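Take a look at this single chain in structure tokens; it is the form predicted alone.
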Amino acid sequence: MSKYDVVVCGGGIVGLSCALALARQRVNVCLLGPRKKPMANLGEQYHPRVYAISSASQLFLQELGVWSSIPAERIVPVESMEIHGDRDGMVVLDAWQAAQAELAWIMESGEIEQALFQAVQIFGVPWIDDKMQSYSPGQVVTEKGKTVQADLFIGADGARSPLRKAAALAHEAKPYGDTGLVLQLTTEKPHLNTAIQWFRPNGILAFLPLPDTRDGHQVSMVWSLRDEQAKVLQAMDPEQLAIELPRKLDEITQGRLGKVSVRSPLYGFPLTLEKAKMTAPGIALVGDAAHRVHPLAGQGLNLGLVDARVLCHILAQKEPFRSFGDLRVLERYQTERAEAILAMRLATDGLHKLFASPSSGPLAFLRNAGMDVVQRLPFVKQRLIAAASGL
């Protein structure tokens, strides 16, 4: 039997961040979950999952001492965003409009994981390479029969969170009926450190800037598409996809980055809107275990990293006579995160619903007219940039 102050369930980016933050506070913390070697140092290949890291997340990774460990040549700063409506509406956000050097940073999941993976090893964080089988207040039993006790269990174990399920925490999920498709593209024209997004009634397409390769300029495609349309693309063999996908993308982008060609396999994942009760005595949920939002704003991981930062800060500030799992302490975390999570949930879900309506009629006119109004109002742009930064 092992006993810790805190056990972090899950070895992804948010879980590793939590464990590292607590270890730096000299908390007796342990990681519990499969110990997978990160997909990093891939050379000319790139991890299929890339993230737009906000200023708040960048600050947290800097505080953890891992930001400088992520290879600079694998990071692209986003200096502007170009957002297209389904007619002629368009908004352009530039970092200089808010006196910032960058709006965000695009980087691969594997590179962030590698930096965190190395850091928790340096700090000597124990890692139980196993899966949770059962939970009872104050302890879990793993699939290999190991009993692990703790004052607090942090669920950073993903959207299907075994800890959340075992602890019977309330959870709601609404499928969008959309699939998120991701792959890398080589483009004829340079992206110029600009993230570009197109809203269409049948889906939302984004091109995220990535470093150039020997093949040419490169972007990551993230396409939220209706399930039935996504299945057609997912069923294609690589040769057919290499012909059909560029044709479909050109119809939407109108050649914004010139001719595009497929340079990686296609991956897909279902999109859902989810929320859970984030705390209970001895339990706190972070990241996808606590909430999921539509990826149109690229804020899912950023929400999770800020969860980790806020929770670890609150645990560091707790009264000495309270345990890490004291519900009064954990409720401070839930209260502090409630407004930001609700705001992002309403914003992303609202935008999805707005652009999912037919491209004709009053709503179509209003949403595109609204984009044109925003484009002409610098102070509104500044507010949007500040909201996206998370600071």
Ligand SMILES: Cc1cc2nc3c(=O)[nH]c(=O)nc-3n(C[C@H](O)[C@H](O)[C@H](O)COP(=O)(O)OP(=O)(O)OC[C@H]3O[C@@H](n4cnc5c(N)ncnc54)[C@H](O)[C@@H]3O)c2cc1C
Given for the second form:
Amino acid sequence: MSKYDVVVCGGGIVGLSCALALARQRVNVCLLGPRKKPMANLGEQYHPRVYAISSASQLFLQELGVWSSIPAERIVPVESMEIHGDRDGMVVLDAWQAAQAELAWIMESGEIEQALFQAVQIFGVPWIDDKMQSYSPGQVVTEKGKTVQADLFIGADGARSPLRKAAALAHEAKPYGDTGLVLQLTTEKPHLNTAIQWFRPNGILAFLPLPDTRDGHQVSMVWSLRDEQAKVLQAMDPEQLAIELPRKLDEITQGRLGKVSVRSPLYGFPLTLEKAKMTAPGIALVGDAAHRVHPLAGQGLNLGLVDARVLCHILAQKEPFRSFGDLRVLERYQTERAEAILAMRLATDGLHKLFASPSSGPLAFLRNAGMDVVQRLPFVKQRLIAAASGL
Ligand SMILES: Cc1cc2nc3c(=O)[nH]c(=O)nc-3n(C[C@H](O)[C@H](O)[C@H](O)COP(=O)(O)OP(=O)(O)OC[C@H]3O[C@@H](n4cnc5c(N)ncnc54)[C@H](O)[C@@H]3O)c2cc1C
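Okay, that was the form predicted alone. Show me the form predicted in complex with this ligand next.
Next comes the full complex, this chain leading.
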């Protein structure tokens, strides 16, 4: 039987960050989860999962000492965002309007995982390559039958969080009935470090800038689409998809980046709005285990990284007579995160609802007129940029 101060269940980006932050604070921490070597340094291929990393997340990765290990040639700074409504409404946010060099950074999941994976090894964080199976206060038993004890178990085990379920923490989930489709495209025109998004009643399409390849300019497509329509695309064979997808995208983008062609397989993720009680004696949830939002603002991972930073900071500040699993300490974490998580939930869900209504009628007029008003108000734009930065 092993005993630690803290066990982090889950070796995704949020779990790795938590374990690394605690190891840097000299906490006796252990990782528990499947130990998969990250898919990184893929050359001309790009990892299917691509993230828009906010300034707050970038600062945290810098504090952890891993930002500089992510290869600079695989990171694209977003200098501008272009958001199109379903009529003529449009908002353009430029980094310079908020006196910033960039609004966010686009990078592959595998590159962040690789940097964190190496760092937890360098810090000698013990890693039990197994899965949490059952929980009772103060201990878990893994699938391979190992008993692990700790004062605090951090659930960083994703949206289905086996730890959350085993500890019976309250949880609500609402399926959007949308699937997030992702793949990479080659584009005829350069993206000029601009992230472009189109809101349509049946879905939200985003082109995120990626590094150029030998085939030409490259973007990552993130298209949240009604499940029925997504299934049609997912059922296509690669040859059919290569013809049909560019045609459908062209109808929406009106050739904004010229001719586009498919350069990777298509992946789909079911989209849900979820929230859980984030703490109980001896337990704290972080990342998707604690909350899930619509990816239209690209903020899910960013929320999880800030959870990790705040939780580790609060644990570092705890009174010496309190244990890591003391509910008084953990409630400080829940209180500090509540407002930002609620705000992101309301903003993303509200925008989704606003654009999910029919493309004619007063609401359609208002949402597009609203975008035009925002476009003319520099002060409002600065507030939007600050919110997206998470600072
Ligand atoms: C289409 C789409 C696009 C997105 N784009 C963005 C974006 O641009 N920016 C952004 O910030 N966010 C984005 N998100 C959200 C982001 O993907 C998630 O918020 C993020 O991946 C959550 O990370 P996590 O570490 O909490 O969970 P996960 O990445 O799900 O990691 C969970 C870990 O737990 C492990 N695990 C599972 N079961 C057990 C067990 N029993 N015991 C131990 N370990 C276990 C798993 O193996 C895994 O390693 C997007 C989401 C979607 C669907």
